[in-house]
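One chain comes next, on its own, written as structure tokens: the form predicted alone.
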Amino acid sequence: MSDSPYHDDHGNKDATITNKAGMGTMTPAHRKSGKTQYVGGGPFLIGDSMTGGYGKGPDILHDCTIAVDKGEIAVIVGPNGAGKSTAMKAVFGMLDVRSGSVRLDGEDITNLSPQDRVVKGMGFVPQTSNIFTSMTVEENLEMGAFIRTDDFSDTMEQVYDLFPILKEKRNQPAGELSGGQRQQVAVGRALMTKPKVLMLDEPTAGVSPIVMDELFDRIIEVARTGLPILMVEQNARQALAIADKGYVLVQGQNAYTGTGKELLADPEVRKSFLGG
């Protein structure tokens, strides 16, 4: 990785891989979406004071807030069972937010289905089952552009520029790739939608330290185009090292919030979550 993971120039690089004007339209598979309302102000994406859980089960999140602005990398860390992935899924609409709200680019999207949130500009990469193993690399990327009606060939070339190994293996079934290469396919497919925000759930899970460093370098590169990145990460120390903003969750609640540098320097955070 680069010597200095903190970049003062987040947001002023080539933004052609992002979509500041929104996306196309599609008929949602989930028809229970509600209305949205423009509220304005605040961070570009925020899950604000979220309390909720899955179905009729108990609350997992308790007044939890996470947010990210344009050009930022925000990371969610914490011990196992802290609700990190649950918080990400709540922002994406995969569980019931019983109180609180989710706002994207000034619009309250709390009542939208995940499918409609994708149309609004959310690119989400789950931790597992995030590629089509029987399809080729290029077919996976084409699937990422399913909501688009324009020519997406330029975006595909940008993804190939970001992940050169994918261009080399574009005709190979994605299931034959290494774990790190599969993650690149998953991220690349999300970028094919030209999202307004990119959400990554444990992107380095199960990969080697070298591959983790490479993935973090690419994540930094994407953020420097101005695209906000919200990421759940188990490798807390390494994730905070590249983070503009960090959230430490404990039992579904905000325990510590600050810049990545502040959290790395906090003695309580270091002692409790970073191994001293």
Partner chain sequence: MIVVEDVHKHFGGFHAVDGASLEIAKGSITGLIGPNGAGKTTLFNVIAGVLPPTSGKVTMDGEDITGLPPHELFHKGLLRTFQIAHEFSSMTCRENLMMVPGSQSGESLWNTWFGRKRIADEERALRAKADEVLEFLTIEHLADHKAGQVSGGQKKLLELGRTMMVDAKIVFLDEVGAGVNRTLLMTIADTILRLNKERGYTFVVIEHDMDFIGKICDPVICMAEGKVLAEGTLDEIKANEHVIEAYLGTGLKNKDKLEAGS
Second form
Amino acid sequence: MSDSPYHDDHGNKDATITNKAGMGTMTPAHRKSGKTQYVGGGPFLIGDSMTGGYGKGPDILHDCTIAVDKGEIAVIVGPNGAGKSTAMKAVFGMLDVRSGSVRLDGEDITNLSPQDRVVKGMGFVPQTSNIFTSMTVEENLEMGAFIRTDDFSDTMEQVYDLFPILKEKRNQPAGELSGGQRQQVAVGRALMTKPKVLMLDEPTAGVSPIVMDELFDRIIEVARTGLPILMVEQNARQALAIADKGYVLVQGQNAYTGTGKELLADPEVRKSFLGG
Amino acid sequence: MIVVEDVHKHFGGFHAVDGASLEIAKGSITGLIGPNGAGKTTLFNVIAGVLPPTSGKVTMDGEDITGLPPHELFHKGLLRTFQIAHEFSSMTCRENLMMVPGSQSGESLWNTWFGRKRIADEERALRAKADEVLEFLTIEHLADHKAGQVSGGQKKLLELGRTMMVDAKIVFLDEVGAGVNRTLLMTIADTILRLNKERGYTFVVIEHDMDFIGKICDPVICMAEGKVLAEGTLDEIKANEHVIEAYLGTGLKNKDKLEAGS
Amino acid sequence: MSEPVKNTLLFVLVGGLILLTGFMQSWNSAVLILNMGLISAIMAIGVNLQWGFAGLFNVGVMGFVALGGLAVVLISTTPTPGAWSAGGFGIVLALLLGAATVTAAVMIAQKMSKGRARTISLIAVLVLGFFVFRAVMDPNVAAVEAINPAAAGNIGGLSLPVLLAWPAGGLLAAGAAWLIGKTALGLRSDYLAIATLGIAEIIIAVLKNEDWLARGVKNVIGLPRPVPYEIDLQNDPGFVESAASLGLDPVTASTLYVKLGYSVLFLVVLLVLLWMAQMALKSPWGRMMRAIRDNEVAAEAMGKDVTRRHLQIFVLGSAICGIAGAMMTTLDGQLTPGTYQPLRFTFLIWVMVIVGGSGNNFGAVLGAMLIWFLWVQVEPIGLWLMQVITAGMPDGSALRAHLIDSAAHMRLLTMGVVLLLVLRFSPRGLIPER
Amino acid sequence: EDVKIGVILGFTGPIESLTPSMADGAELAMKEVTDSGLLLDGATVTSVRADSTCVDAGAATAAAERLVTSDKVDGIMGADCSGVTGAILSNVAVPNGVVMISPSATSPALSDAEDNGLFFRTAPSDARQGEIMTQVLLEEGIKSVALTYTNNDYGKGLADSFQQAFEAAGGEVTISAAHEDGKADYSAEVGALAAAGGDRLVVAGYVDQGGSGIVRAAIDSGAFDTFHFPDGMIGSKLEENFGDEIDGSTGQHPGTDSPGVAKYEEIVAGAFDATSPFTPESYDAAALIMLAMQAAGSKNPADYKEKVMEVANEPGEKIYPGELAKALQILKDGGDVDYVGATAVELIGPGESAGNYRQIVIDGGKITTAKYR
Amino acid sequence: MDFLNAFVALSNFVLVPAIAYGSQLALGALGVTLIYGILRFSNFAHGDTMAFGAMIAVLATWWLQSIGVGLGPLPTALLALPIAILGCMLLVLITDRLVYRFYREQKAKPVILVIVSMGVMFITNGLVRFVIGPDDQNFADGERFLISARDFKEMTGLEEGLAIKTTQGITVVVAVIAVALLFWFLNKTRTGKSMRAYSDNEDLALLSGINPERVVMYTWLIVAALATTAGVLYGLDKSFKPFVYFQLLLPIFASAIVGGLGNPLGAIAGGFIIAFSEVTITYAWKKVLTYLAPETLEPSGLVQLLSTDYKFAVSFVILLIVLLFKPTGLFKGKAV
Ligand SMILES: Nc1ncnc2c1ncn2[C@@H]1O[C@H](COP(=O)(O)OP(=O)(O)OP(=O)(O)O)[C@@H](O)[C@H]1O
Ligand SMILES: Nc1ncnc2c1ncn2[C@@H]1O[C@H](COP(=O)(O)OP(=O)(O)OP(=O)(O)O)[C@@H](O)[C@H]1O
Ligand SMILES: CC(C)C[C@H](N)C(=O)O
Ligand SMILES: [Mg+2]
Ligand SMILES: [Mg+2]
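Okay, that is the form predicted alone; can I get the form predicted in complex with its partner chain now?
And the full complex, kicking off with our chain again.
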């Protein structure tokens, strides 16, 4: 929604000249990675007092902190436009953090490019268009393992064990799958990197209750393997129910923080953010 | 009011809507639920004229409206909102509303050159009406803001506001709730109820959030695999085995284990 | 610096460039640049209407401009004696038959249900229609083309005043645009660009090869003018006297007089079109077009007939190009189909619109004037530059000769550089859309 | 005193490869005159080039306008293509009263153009070439030909006049198909020409344009192996491109057995391609302008336009390329010259070359003279 | 016998030239379609990129010839091809660096890139003419024919000849190799798959650790190779002339669109469709029919559906018809 003059295409939809399918919207804050530094301590992944915004626009995050530790599920909730996705992007290096830092396993990675964060072990599943629709399920998984140079066939087997339906459909273009199956492909793709931490942005938006339950089940299973999971959810009640840690963001700031249960029990939180 | 008779919509060999028949009563708020890929959006698109059906018939107040393009349906009082807000982003919120009414004389080129007086009068009336609607939606302070720069929820309100600029008969809402904060969603629900009561709009609502459906919808229709699976009040639907199996599910399996483990 | 001040300054700058031409080179050159600049500005407004206000990517400007030119011949030249009785009516009949065939085919496609029967009858109608068309058309064309081929060989025109050809050119272009729009804008995906690109080529091919229409590549020269001839002025004692009283020699005075006459006509057309475009934009019509541009799907759902509106604006923009084409042919005094080239008549106009600022009519006008100025002046400037560069090189050196020979190619290069620079540093053009 | 002559040719555009040599030809004449120091009162002649683009009447007019009104040239050598020539003539030359001598605009239509006695051309109208071509072919015993022409006023005009003359003389033209210059592929055209058949293929095109493309495709596919070439096709490029592959082919182009061409090539001495089409004509056009000035004793077009025909035609001493100094001297002394030049200049009717032609035959990969007509 | 003659005549004037021309168009269309699929805009400068690549090949060929290096019966230009490809790669990388990358970083709408590519077209156009001049350049050498019409007639005793030029043979062989390589690359290699992934979903590719700039670079490199190959083959078969490459743009786009923009298979099919339609529909069937029909039924006219003047119009009408029935081209393209 920025006002960049380069974004005006005058409503052109001429298929002869432009192709909008799969066009990117993300702008990495760093194209080339800078230095990292071992500082030690703290939770496994933490975006610490982050302040920043898109491009030259106003700050969207104000001194916002989110973190997740090993074996935990951390859930971020908050009203629309609060900056939840923005915070996730900031942690992933899609946005310039003007002050504050991002640390992974004690290492300061604030200046890394997103690609290098993937290499460092961060997996990210965006909210929408999170699969390669024209590629087969198997190719989707392969692309997940793009950065890996070792043999990843056993990881693929693990993913197939976790999501058996995908094994059945391995040679089918992912675009032909149902909504729930697509979400499984998306998570599977992220798992293929053998991430040390998994970040999910509203994995259940627009998903039917049964698929949502299934997804939460799978997420719990994944978490139980020891993989920390950081996710944004609007289906906040279910999400907080399974969360070890919950963050409520309002206007780019931490409004409430606590365990999932605490937040669920807080009447103020219930009223303002969970729909009563 | 709307009768859908045995509508099929095929994409190649795939039957997205496979013989759906349903009726929507005047003055009701009908909920449409069903698993992902059940064909709800596709059925919407067929009714709203975005997609031509492969076969079948849609009537509105007895008149055959099958395959009419959206802009003609609009003039018959059939409006829709979009799952993802489709605001006119470079225009102000007020302009977003003012552009809605059809048959404005200023939309004819001839009048823009030779009927300027008439246009000016009409514009004044339109503006007043738009401001009224903005007030109703409690966003009058945004009248001169570009619609592209208001928050997601406000965009959704704007979507609703557009339907209030003309005398809509029936409004189709596709997943108003997806990705919308639950508290805001309840505000929207109130607005829908108000429109239904005060203006007599008929609504058809696709939604996956049962709280929302429960608050406003009666009856509820559940689709699966392109067909209507069940129909009734929400409680009836919730009790329906098929619906549970295909759509609602029985809750988390792992929940207790997780808690036990930690 | 505020917007209006900046814009005024830009216009003053371009005006200044033209004035400079007047002082440095000659007033005749200056006014000529102004005239072609005005015509280009009209074309640019046409393209701007389509692109800036509706996002329609028309790369067939050349075709519409050429149709405008054709109108001048059909309206203003004298009819060829005997041509109509020899075959003119037959040709009209053939064309009607052709149109009937297409109509029948379209009706079949719409009315019959899908299946083999439809395909077969469609093909049958088309094939039959084609052969009937050829059978009627060919002999009549031959008859018309046989009449005095060296000087005529065409059906001629209507002997009407040439100024009438301008609106007629617009109508002709509008008709063609309607046909194109109906097909290309009706395709499920929008393929306007390739459609217009191809159809422009087809229009030129028809103009080149259908000699009965406007002599094809044999050209029509000596078209009537809306202004007096210089020679007549030079021979008019009254004019010579008044020229002398202004301190001008009769030749310069007459050439300037004629050119300024054109300038006034062109300026009037430009101002009228500009006024109409601005009025339309600031009305609910303009709001509707902006809404369509912003979000077609929503506009459609809000009761706006997007396809029809696109067609409308496509036809309007093309008609404006047609008018400009007719004006240009009138200025040239001849129709030479071989001269229509996409580089000059399509891509250059696009450069004008983009450099000027798409979405803004004044920007389009400014861009047109500036780019036309460069198009004309870059060549002498380039030559001069090359001479300066090569001044130090020995006479007869191969490199020097090569560089001087290459000077003429600087024109394309310069256009490219200007376009890229503007897109880089002022991406919305010199006068951006508000 | 300085004399300026405008050289307006299509330096960019579809004949951009012909024009540099043409301009060089014209400038050679100017240099020769300047070096002699004999024109008027020892005037230097400078050339001012401008781009006609060959196809864009608007740009051409603007360029000519600049030449006349800003550079104040005293005469124009040009333009090249008939289309722009017509435009410049009626929009610039006539209104401003400037003499214009085109080396290459050959369209028959220009003969009747309104010109106030200002327009001349050192190339003959194509109406004449069609007749000559017919004679050549019939004498060769060719009764049936396929015909292809470049799709512009030159090609079309030439093809029409030839077809008319040939059919009137009892020959058969099996097909007359246009080809566009600079197109990607000519197999469709050659396919049609081959299907129509004929004893010889007449190619009324340009040697470094579509014409060569057609010949290439025709030879390669074995459709035709002998051709007939009008002026636009004859040039060193033809030998270069095809060599002995087209042995036995015939052709004709404006020319005489006067020793002019040889002399021209001699003075060019390889500085540029002297056999490129229309470069001798360009030399002659420039020379004529300057000789006419000398004859009139003035560089004012109004004065010297009357003299062009005089210096070009008999009576008088015959002048060949390289002899401009001599001619200037004669004129200065009040004598008479008959400029023959490189192309046997002989202006007839409305001021165009009478049209002497050199008939050629390709032999051993070389263009050789068969005879002159 | 008559049947054979008819067939040979048809092959000679329709099949062989159309196949060669079709291969050239297909290679050109592949380049266009790759840029469209991966960089998401139609590259108007493609014709001039081809000209640039071919120009380097011409210069390199001359240089090779001057130092006496050759390939015997094969054209020296084949040796120059790798040099030319390298040169062209350099050009496109520099252009990308100086021009396109900026807009990519701004996330500019693809249509801006289309217009930018027009600017690049103007500049490359000027550049090529500046370096090598506007003239025709013949740089083919080696054996002209695989089999000439005359030899064929002698060999078979048929009335009709069949000529296959070396360049036509090379064109088809090189085109097949290039296409096979490309397909193998896109579908089997890691880099190729990453390009497809990027084309499918840019953001997700980034999240998978695929470096977008590398994908873009590889795309340009492949496009440069394809464009140069197409340009050189075309120039060998006909001749090198800068202006003609601009003219090729339209049939190339038509090919890519008929086939389905963004789809490599479609580009190839499209190239052949356009080439065949240009040649066949305007073909005069007289000769063929004369062989086939009995004496008495011999056609008197040329039996030509349309004069060759309209050959371009034909391919264009075919394009429209295809789009009418298959809105995204023959092979489903990337279009909406
Ligand atoms: N690419 C962008 N450029 C500029 N501003 C942006 C961009 N993306 C989001 N914003 C703005 O940043 C703010 C926070 O957006 P964000 O997407 O983080 O919200 P969110 O909390 O994820 O909301 P939701 O629940 O609706 O997804 C909003 O005001 C939004 O308009
Ligand atoms: N244009 C299309 N081409 C091919 N298949 C399509 C198309 N549109 C929808 N489908 C398929 O039709 C089926 C029904 O889709 P639809 O969008 O109607 O589902 P839905 O009920 O709205 O689901 P959700 O709750 O996920 O929105 C899906 O399997 C989808 O993949
Ligand atoms: C230079 C030549 C190509 C000009 C051509 N004879 C014509 O009249 O157009
Ligand atoms: Mg979000
Ligand atoms: Mg849906």
